[in-house]
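Read the single chain below, which is given as structure tokens and is the form predicted on its own.
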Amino acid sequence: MGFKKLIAGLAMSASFFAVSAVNAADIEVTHWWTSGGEAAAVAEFAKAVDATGDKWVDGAIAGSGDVARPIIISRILGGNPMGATQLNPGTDADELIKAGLMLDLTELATKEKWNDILRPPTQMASCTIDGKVWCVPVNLHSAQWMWTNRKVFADAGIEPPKNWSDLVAAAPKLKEKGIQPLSMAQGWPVGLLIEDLIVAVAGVDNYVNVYKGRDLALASGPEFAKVFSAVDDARKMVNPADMTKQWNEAVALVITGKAAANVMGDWAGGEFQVANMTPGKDYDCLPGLGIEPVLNTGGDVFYFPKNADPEVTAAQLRMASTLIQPAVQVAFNLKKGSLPMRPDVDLSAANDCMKKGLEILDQGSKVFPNNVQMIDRDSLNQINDLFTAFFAAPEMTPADAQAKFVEIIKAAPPL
């Protein structure tokens, strides 16, 4: 089926749930998708929404999901609960879940067989309590991604790097240039490049088994040595003054040619894209940072609290149907950066980031889960303060963070 039919299917569909929606309702929705790729899809969404006959009311909420998902909860627990809310696949949701404050999308997603239609499963997996589905997956992520600008390299006489080693090497050269090698933003960003660092230097098998399965020899030894040294030597390229706010903004600075690369999940692809560049001619995308292509199964999904009217709670359903349409599944990821839920759409207009992301789910076998769906988010917590002391404090040695690392894995609790 093509685009254009696609879009028109669109079309069909949601005139009938404009005709069917009688009492329509307008759905304040919560997010954080708030830099200038994440508008773009949002939008792609809140039309999708519109078209049904309700009304998307936007509730973003600025900052990272560090910032939002505590908002959020607390609305809820103090009974002032949004329509939908965006959150990440993994334990998030399970208190209010057990509190039977969250809308029960079993029969919905029974009916339209969103197990056989959504992949891969581990996102419907995080969306299933005791057999129930709550929440529906909209889009597939991954973190494990380096963005490189061509230009940068080619103006310094530098082939563009394939692989973290090649830029690591290219380092001191793109510094005589007054290029910084490597843009970092504060925050959960460090932690993100150093659980890629993890995944890239260690292997899947080896995050999995320390994360899941608390493996503290193999922490404690020399693979995740190693990945501790390329911590360091990942440091030592960026300068904590250059340092930005937000991750969008270190992104920014590899598409204006301020910085040469950028660690950064596939989300990045949708401030390329927002900025017109063309993957493979201006800029390359490097899942698995060039060293092993993977994907982790990280990514978004919605939650709807309950609402005592039972017009909101209609719209609310409608709603989770909408999000997972084929041409709103493909609108909006295309703009996200992100993969679609389901193989059953037409992606013609995907760019080659996107193809690399596809090939690679295609695969499975390079496919794994992401730390929030492996380990509690306190842990995690602790994991980020972590990295990102180590990666502020020339002082502390990669044996020292090493150490402090494996203290933070042995005192996780089984999920």
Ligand code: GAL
Contents of the next structure:
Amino acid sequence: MGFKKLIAGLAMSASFFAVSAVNAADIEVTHWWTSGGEAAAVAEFAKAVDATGDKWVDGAIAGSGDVARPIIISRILGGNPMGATQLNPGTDADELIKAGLMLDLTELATKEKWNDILRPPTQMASCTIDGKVWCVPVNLHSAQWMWTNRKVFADAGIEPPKNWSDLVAAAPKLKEKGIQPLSMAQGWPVGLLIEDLIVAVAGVDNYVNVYKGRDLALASGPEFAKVFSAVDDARKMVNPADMTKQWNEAVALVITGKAAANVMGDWAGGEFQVANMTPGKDYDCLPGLGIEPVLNTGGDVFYFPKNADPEVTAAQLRMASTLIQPAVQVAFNLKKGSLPMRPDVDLSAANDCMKKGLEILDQGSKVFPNNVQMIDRDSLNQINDLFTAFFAAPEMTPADAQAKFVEIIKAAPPL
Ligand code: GAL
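What's the form predicted in complex with beta-D-galactopyranose like, now that we've got the form predicted on its own?
What follows is the whole complex; the chain from before opens it.
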């Protein structure tokens, strides 16, 4: 190309950018990614959106999903919508969609073939109601992981645990050395631990049959009694006074060597990365609590509340498209500890935990639904409250807790 042509070309693209800058819009984005690893990851999304000419106006809500979800939903219902918001794949936005408050992404999803390029299909299914697409899935996050600090075990002269049972066996010796065997955070992390123990002890099918199939005989029977006795083991490893307020504080106790292990979703991996720790050397990540490698189809999706300004609508669609671009998917998910939504991306920089997750994902039989894809959020909150009380009240027996758990499952509305 001659010099003149090059200059003319540059001038044209400059005027193109000028036009797109005029049409660009600010998008306020609400999310609950406020821990070290989460903040590093979400900065990648913000960078990618800003690079399109639009402006990511960060609306992080401190705390976690439990705090953020009601704020997000009431803002949209109350007529003060943000430009875009994180939620989990499941039923959390159903009322908002029914009320006609959310932007329909069907045309974009069809044009970009989201159903073909994103996997697993459960995530698009969660975004699709009556054939219309209402959200874009940005990652796959599974909840069934145990995280352990190798140095803590080496210092105590114990082999690092390969699974939950090894941890239970090591607990008395760890306690003797003044180490918390298991760190725990209050609220939903308790529910996460219970579900992980159901999956590890009773198996995936039984978990799904109770949470989705509402099989009350199973929930009150001997398979689940074993689960509640495992929950009792967990309770004995945790001093209620040491329970932290936030999930990442409990992970930090493992990172700093004050606790030996934590059970948390793969987003905990982002915290270990920020601390410059290497899996297999400084810490271990054990899917399925080391008992059976499985993963559930949790994760994050973005919804876009309807906006009267067509320029905002155009920016919302640009953002939806940007979040699933291959390079953006890689940059975000490497920092987040989650798996990218598309297989056609360069994962040469994946760490061992991500590689384990991808391996499980490839064997579809080991993948099962996220809790909120099977049961409503209110029932999940009741389960969290029940087990928070169980942890705090040694007089509550595993059998009492099991009976109360069955009542909650029984009363859960059909999905
Ligand atoms: C989940 C979310 C994850 C992670 C976690 C803790 O709901 O899917 O991305 O952020 O909360 O904040």
